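Just the one chain here, laid out as structure tokens, in the form predicted on its own.
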Amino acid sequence: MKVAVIGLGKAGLPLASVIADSGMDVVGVDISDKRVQNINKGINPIPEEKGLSELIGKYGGSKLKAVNDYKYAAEECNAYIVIVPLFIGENKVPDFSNLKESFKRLAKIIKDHYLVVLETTVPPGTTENLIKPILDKSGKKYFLAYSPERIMTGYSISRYKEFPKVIGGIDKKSGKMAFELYSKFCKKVNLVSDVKTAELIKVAEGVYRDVNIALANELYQVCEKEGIDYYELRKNANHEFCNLHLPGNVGGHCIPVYPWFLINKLDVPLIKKAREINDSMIEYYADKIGIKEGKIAVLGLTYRDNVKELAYTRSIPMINLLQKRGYDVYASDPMYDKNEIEKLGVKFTDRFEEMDGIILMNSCEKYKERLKLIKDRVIDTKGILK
């Protein structure tokens, strides 16, 4: 079986590389000509992804051939894995345009008895109610399954190789075929009863994290009011039956997004309240600034340390909030240079000692020793200066 991976982004490219590393031939389909060219030259377009450069250098252009032509994939492959991004807008409603377009193009080239697997994290019911009707228009007899990506950017290679994969088929035959495919390149594969179960499993993981971070944020605020060190409390409270999370901001493609898949269609007050609590933390930290005006630096712009990505980061809303309150706002991040930061509409600074206040949004280990010298001016959302 030869596999096509449609979407060579931060999830799809590591997946295609892991499949190639298992000994299988892979065709990767992506709309970016530059990305396709680089991959075929053995150049990794996601250098911050651990282990990926080695695999791209080894297989790019050979066992992993990148193309931007769906027809080429149709001629070469009999299994398709689709992993294109699904975003939510300001109204918190998913934008399915990328998925729809990918499957419409796939429906034009699919052949009888081909296997199609969706990996993009989606609201429960999407595979059956949105994807299947699009593929049905092909008139072909195909097999359809869902297997959510369960990666963590920066550690995707190890996650695909070591973390259990969940698979659900639109029917038993589809589930069995997908199980057999993934078993060739994943260490552990769990076949569940159907696609909707597999879809909700992934969403539930994100919701679990979001709700527990909200609990940590609320307990963190309780500790501050009671004069207690939350980090000491957490260290001594955690055991086999208690897992208090770290408090802080919640950003990225996953945790702040997936709860909306349920909030939008169901009565889930706990999940909704957790979203409100986590989103409100920027106001909580901003309220801790002890002055009404002056120079304030926001340090750490990415949604997570060591990942050059601004997707749903809370740092940009924090900057906007501070500017709205009248502060003279500056920013810095170890992964962004001066020009990149200024393009975001905020002034750059690396002169932290000249700031009247600093909000540390990420760990920013590079800045740690300098910040210790002025920690009385630092609002440490990560607890790293203790």
Ligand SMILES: NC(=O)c1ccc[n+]([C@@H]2O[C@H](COP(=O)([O-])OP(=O)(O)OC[C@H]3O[C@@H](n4cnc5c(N)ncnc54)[C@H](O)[C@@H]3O)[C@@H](O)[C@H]2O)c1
Second form
Amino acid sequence: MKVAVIGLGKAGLPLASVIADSGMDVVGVDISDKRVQNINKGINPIPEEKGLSELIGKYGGSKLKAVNDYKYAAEECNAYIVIVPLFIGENKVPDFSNLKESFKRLAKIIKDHYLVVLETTVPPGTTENLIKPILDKSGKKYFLAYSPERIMTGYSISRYKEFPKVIGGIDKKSGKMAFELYSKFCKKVNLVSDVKTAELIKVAEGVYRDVNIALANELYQVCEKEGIDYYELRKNANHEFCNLHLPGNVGGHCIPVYPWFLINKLDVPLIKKAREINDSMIEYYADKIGIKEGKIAVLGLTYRDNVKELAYTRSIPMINLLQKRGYDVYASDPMYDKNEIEKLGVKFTDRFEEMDGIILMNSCEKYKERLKLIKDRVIDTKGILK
Ligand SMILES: NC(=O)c1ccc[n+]([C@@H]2O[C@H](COP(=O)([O-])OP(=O)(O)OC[C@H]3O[C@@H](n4cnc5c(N)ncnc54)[C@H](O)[C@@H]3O)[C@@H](O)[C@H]2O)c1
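Could you output the structure for the form predicted together with the ligand, given that the previous block was the form predicted on its own?
Complete assembly follows, chain above in first position.
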């Protein structure tokens, strides 16, 4: 079986590299010409991903051949793993256009007995109700399975190598074929009853994190009202059956997105409330500033430390909120230069000492010692300045 990975982004490229590293030849398909060219030259487009540069340098253009043409993959491969992005917009409704486009192209080239596996995190039911009807138009007898990626940007290579891979087939034979494929390059593969179970497993992981962070945020607010240190409480409360999470803002492609896959369709009041609580934390922190006007800096713009990405970050809504409240707003982030920050519509500052207030959104290790000296003016959402 020769495999093609469709979508060479932050999730797909580490996967294709891990497949190549297992000794298999792999074709990577991406619509971005620049990305394809770089990979074939051995240049890693995601340098912050640990271990990826080494693998791309070793296999790019040889064992991992990147192409922008689905037809080439059709001639070379008989198994396809699709991992193109699915976003939600302002209205929280998923935008399936990348997925639809990708599977329409696949339906044109697929042949009898080919295996197709979807990895993109999707609302449960998507593989059966959206993807299968598109592939059925091919008129071919194909196998179809779902296997959620469970990576964390920055640690994807180790996740792919160590984390159990979950697989669900549209039927028994599809599940078995996908199981055999993934067993070639994954250490542990768990075949579950069906595609919908596999889809919901990934969504449930995100929901678990979101709900638990909401609980932490509520308890954090209780602690502040009662004059108690939440971090001390958490340290002493946690044990085998109690896992209080860290409080704070929730950003990134996963945790703030996946709960909507259930909220949009079902009556899930706890999950819905958790989303509201986590989204409202920017107001809670902004209320703590304690002055009505002045210069306020938002430090840390990325959705997580050390990942240069703004997807669903709460720092941009925080900047917008402070601007709306009439503050003179500045920003800084260890991963962005002055120009990049100003392009986001906010003034840059590295003169933290001149600010009347600071909202520390990420850990920003680089700034820590300076911030400790002015910590009375810092709203420390990460609890790191103590
Ligand atoms: N990045 C993460 O940390 C992360 C974590 C968990 C899950 N995921 C999952 O991975 C999915 C993909 O996210 P990502 O972070 O890799 O996205 P990304 O934006 O980094 O990359 C997506 C890639 O797909 C390519 N692409 C888009 N449409 C295509 C098409 N029709 N055919 C071929 N290529 C196409 C783009 O050119 C791009 O290179 C997400 O929707 C999510 O389900 C990502």
